[in-house]
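One chain is shown next in structure tokens, namely the form predicted alone.
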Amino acid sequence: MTVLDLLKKHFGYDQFRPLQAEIIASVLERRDTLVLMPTGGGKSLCYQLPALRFDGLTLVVSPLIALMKDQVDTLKANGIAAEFINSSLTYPELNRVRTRVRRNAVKILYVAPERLVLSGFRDFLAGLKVSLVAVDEAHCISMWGHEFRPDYRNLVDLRRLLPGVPFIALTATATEQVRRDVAEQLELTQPQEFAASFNRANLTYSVRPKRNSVDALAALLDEYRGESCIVYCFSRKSTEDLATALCERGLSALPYHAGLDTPVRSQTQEKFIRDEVPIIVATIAFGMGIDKPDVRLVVHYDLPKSLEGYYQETGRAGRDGLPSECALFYSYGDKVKQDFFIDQIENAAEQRNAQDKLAQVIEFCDLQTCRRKYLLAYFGEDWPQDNCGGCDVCLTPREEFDATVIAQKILSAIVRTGERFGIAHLSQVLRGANTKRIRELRHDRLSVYGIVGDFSDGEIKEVAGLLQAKSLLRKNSYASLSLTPTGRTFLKNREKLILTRAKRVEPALRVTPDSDPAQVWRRRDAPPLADEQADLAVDAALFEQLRTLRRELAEERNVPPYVIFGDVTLRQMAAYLPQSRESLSRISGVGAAKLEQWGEAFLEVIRSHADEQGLAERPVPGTRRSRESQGSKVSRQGSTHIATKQLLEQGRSLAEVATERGLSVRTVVGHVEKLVADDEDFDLGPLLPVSDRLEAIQNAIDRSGATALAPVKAMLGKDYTYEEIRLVRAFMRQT
């Protein structure tokens, strides 16, 4: 079976994402491989798929205990034998996993890095046939990375314990310095290196002024009501205070930080993953173990410590490729908080490194040019366009204006104050503020004091940012400003300067009385980013029905909803309305295992909705490979119903048929509905509920005025099952 066949069979995809095929080929050639790929870019597949081709075990080292369980659940749902070993397992559970691994019943084993120092675990590994070692979150091995973890340094011992076994190291955020350090620390041998684009085209970035910030945040979250959102805060206390404030404003939010009791943290995370609570207000301790693909909004309520951290945390939005938003609330006062903690760092080199990283974050916040371009440049990637169409700077309508006079005044103020101050102080001088510091410095006696009366503080800062983009001034350490040679020439020659700035506030834009004109931006009116999903004519009502079914199936299996199917898959179902297993198999994300387990359940909902609304199936785009790879299974569609019929005619119950055939009761009921549709004389009597339940269901179906299941279930309550309702509905259609 080719790798493309395996991709379709187990993961439901017809083609690879950029670089995946090349990376997988390198791994299959048993070469050491270093992968730099953004969050949501498909890193996991780069070792999960090769694992299916290797004879032995693939060992995955990951620091994310919660993520291990999610990934193992997802792999099992895709028909792949996987397990994990970490501190969350009881001793009997640990023994069960070890036994399965020794019997070669496991293809992929996830382990936490601290496990590697245990001599017993090393002895366990020495007795196994390990074909591949995958090091996830590989930046954790580097002291220059933003999440250095000492336990990762033990990986070099694993390298020596398993000589000749290829390693693949994967990370979503790594500068050139960190990449070199990762390769050196892991002793990778002439590694093949792959660096995917850091651009997350589906994400929109914005920086917002931090004024009336709780109300502004609540308004933003309200736009995403019912969607999953993460709000990052600087301190533990602020997470609790902010979560409380949001709840008081009618939003459902929970705090999360490392100081909470372990059971509370686990419950909070589970509620978020299972869509029971939509908003988590957290420190950066939250999210590393989250593989949730449908987070639609990530907010940094306080300044992140570094652009690497910011990128990784925003990367938790829109992992499924659907449009999502990343908002950062910025106040220069937040920098002072960060400076205090940086000053506590005793190691001088580490302190300078932290200061440099924070300065880059401040520069990002102060930008008056494309934020995406700046972010990508930080990671060494050139973005050729000047307008990305996906950040607040690029989305805000702009206009030209004559900046000659205001530019001269700002540059003159920089010179007159000795090129030692930041824009906040310079703005106060230019606007004639009567502050104690200005008086002490005698800046109120300068010729530039109070010479600007027609520009607000925000507008002066905006122009300063534009002058920096034009290379007329530069930002130095501690955010002080100085003139460049170009700036000195401009000031000396009094040249004319035309700049572009955000248009003054228009009624069509979303504005509050405290909005900074430089930051005004309306997400809902923004042009959509290039996204193949954006063109789908999704049936919203059907999509919600499919989400309800997904949630029910997830509850039955005790897994997060996205383990069943992701939003992308449900959107395609709600757009193309597949009516057969063959059509459903061509939907992205529907592999053979999921088709067999849940195909009939989803088809039933789709068919029911299509019948109600008089809708026809739409052609599902696909490749010949996808049709061929599923053809043999599709051709057996009829026989699987006949097998169910034969067992039922022998007097078996639905549960007995399901057990004997290795199917869910839900799927067997789907077979029964098909049998009734094909043969109106099929005897449903033995399968129907007792008379009083039958009558109650019939009455509810009549009262609902439709054939959809959800309204009927709502009337009947939790004591009635969807399977009962489907059987009674089939009986009513028969009679």
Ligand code: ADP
Contents of the next structure:
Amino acid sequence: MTVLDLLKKHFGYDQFRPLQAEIIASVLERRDTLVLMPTGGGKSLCYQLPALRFDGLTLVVSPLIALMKDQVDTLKANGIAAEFINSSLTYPELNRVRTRVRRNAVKILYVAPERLVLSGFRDFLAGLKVSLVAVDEAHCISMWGHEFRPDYRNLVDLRRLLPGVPFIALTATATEQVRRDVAEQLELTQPQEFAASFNRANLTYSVRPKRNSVDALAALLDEYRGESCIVYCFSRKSTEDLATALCERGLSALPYHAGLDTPVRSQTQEKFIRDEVPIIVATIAFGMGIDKPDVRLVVHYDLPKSLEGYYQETGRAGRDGLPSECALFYSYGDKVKQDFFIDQIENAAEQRNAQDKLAQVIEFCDLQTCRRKYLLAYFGEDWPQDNCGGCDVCLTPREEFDATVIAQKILSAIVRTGERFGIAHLSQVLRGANTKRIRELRHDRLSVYGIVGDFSDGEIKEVAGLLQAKSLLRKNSYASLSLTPTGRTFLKNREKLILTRAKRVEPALRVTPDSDPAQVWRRRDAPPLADEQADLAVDAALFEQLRTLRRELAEERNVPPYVIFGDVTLRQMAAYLPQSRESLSRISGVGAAKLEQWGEAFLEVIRSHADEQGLAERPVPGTRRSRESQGSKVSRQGSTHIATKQLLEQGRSLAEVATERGLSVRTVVGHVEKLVADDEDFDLGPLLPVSDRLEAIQNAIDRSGATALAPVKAMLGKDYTYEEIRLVRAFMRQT
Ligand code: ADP
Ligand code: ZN
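What would the structure be for the form predicted together with this ligand, rather than the form predicted alone?
Below, the chain from earlier opens the complete complex, with every other chain and molecule after it.
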């Protein structure tokens, strides 16, 4: 069996996610492998699939005891022999697992890191054939990480105990420092490193003004009725108050924080995982121990403490790849509140650190440019697009306006006040506010005092944000603004400046004088994100019936519903209405074992709904199997070019695909050539150079008369790239 066959048979999937195929290949070559992938990227498969190929045992070290049972249940549901060993097992249970492992009846064994030092466990290990060790949440081994676990240091001993056994270390923490540390601490030998993009394409980000906020929050949650949502709050007390307030508004919510009794906490968590309570109002303590793939909305009702935290917490939304939303409620008052808490920190270095982190969060909230781009840049990743189509800034209609005069006024005000003040003060000066402070500073005597009459405070701040994004001014410590060299040149040469901003709503249409332009934006109007799943014509009534069946089966088996099937699978069933085992098996997520166990139950529901409504089955498009049954070998070696194809079909450029997949543009062009060779209707149009370049290249290829590239390139000169030429050559072969 090929790895792709194993993927379909055991997991029910037709394609690999980006980098999975490459990582699995590295592990199968028995090389040490280091994997950096965001939450939801599909890390587990990177060791679970090789485990099926190896004849010995795959040992998985994971710090999250609470998760082990769910992971093992998920594997078992897929017909994979898995077990776990941790402190939750009784002695007889432990013995049973050990016996099964010794008899070679187990492929994957999860263990908690504290087991590794127990001599009993080491003796047990010594008698086994271990083929692979997977270290999940590998950042726990690093003191630089945010979740250092001393137990993880024992992994080095394990390494020495199992010489020659390959290790795969996986983490969603991206910093260079942690990555280096993981490789060193685990003593990985020349590890193959794979770093996926940290972009979460299916997540939409927004920042909303925090006004009438409980009602606004309730309205937002109401849009997600029946789906799983997490609301993060700053304090324990506010989680309780807010949960009560939401319940009073007819929503079903429970609070969760570290101050609750352990049994209450685990009950709440369990209810959430089992779809019994849709909304959890929590402090950040909630989420680490859960793997729920179908959280559709994560709200930050208070400011997060850092952008790392924000990224991690929002990362708990939409692990299954379906469109999900992250909303942050922000008010200036919240910033002041946070400042107050930071002022209480006694250690000066810690205080400074907290201030810096908060300043970054505030900058993120105040952004006038793409939030996704900013977040990714924060983690050192360059996002090539200007409009992501998935954050409130990018989704708000924008307009160009002549900003020359207002920009001159703002920059002059900065200079005249000595480049020592923040935007709040500068805005007051420009609008001619009559305050004591302004009089004391004698800023009312400056030539810039009161020269801006037609802009509100909010609008001045917006323009200042845009000027910062354009690098005309910069923000220093304590939020004071100063000019950059570009800014000085602009002012001196009286250059013209056109900027884009959120489209102004006509004053007559404004609901309140300061209604926020961001309010114009509605999530439901958002263009479909990078997910073809979003476009499925899902039969909502059938989807609900399938969810009910899933919940019943899950209760029977005492597992979380997502262990049976994920939302992606149910949505496809409710869109394609498969009515035979054969067509059901084509649905993503339906592997052999699940088909066997639950296929009939789901088919029955689908058939009777289809009968009642007079609906017919629809063909499941483009699965690997249907193509293979036509005798084509297209996808044998390469799900990798299929992954490229999907991204291209979503309108990404070659450079974007390359960045997103961690490949070179050259490799991506290679994929395109293969796609064209496999399918003569493949649309090269969007990838070709502009018409005069296209023509020049076509001429050169014609003239050279050969298939070799070098002569063509020589003719064209260094203005043209090999990649362009290869694309045009493919195009000419096609037409
Ligand atoms: P991570 O550990 O990186 O957060 P997981 O391994 O939990 O991610 O995978 C996230 C989700 O994606 C799971 O629901 C998993 O079943 C699904 N998944 C993983 N690989 C694929 C794939 N190749 N095709 C479709 N779904 C996948
Ligand atoms: Zn954006």
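Positions refer to the first chain, counted from 1. Between two forms, the rigid core is the largest collection of C-alphas that superpose within 1.5 Å. This structure is a prediction, so every number in the text was calculated from the model and none was measured.
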property	result
Lys43 C-alpha shift between the two forms of 2 Å or more, rigid core reference	no
Threshold 2 Å Cα movement between the two forms at Arg96, rigid core reference	no
Threshold 2 Å Cα movement between the two forms for Glu596, core superposed	no
C-alpha positional change at Leu217 between the two forms - rigid core reference, Å	3.7
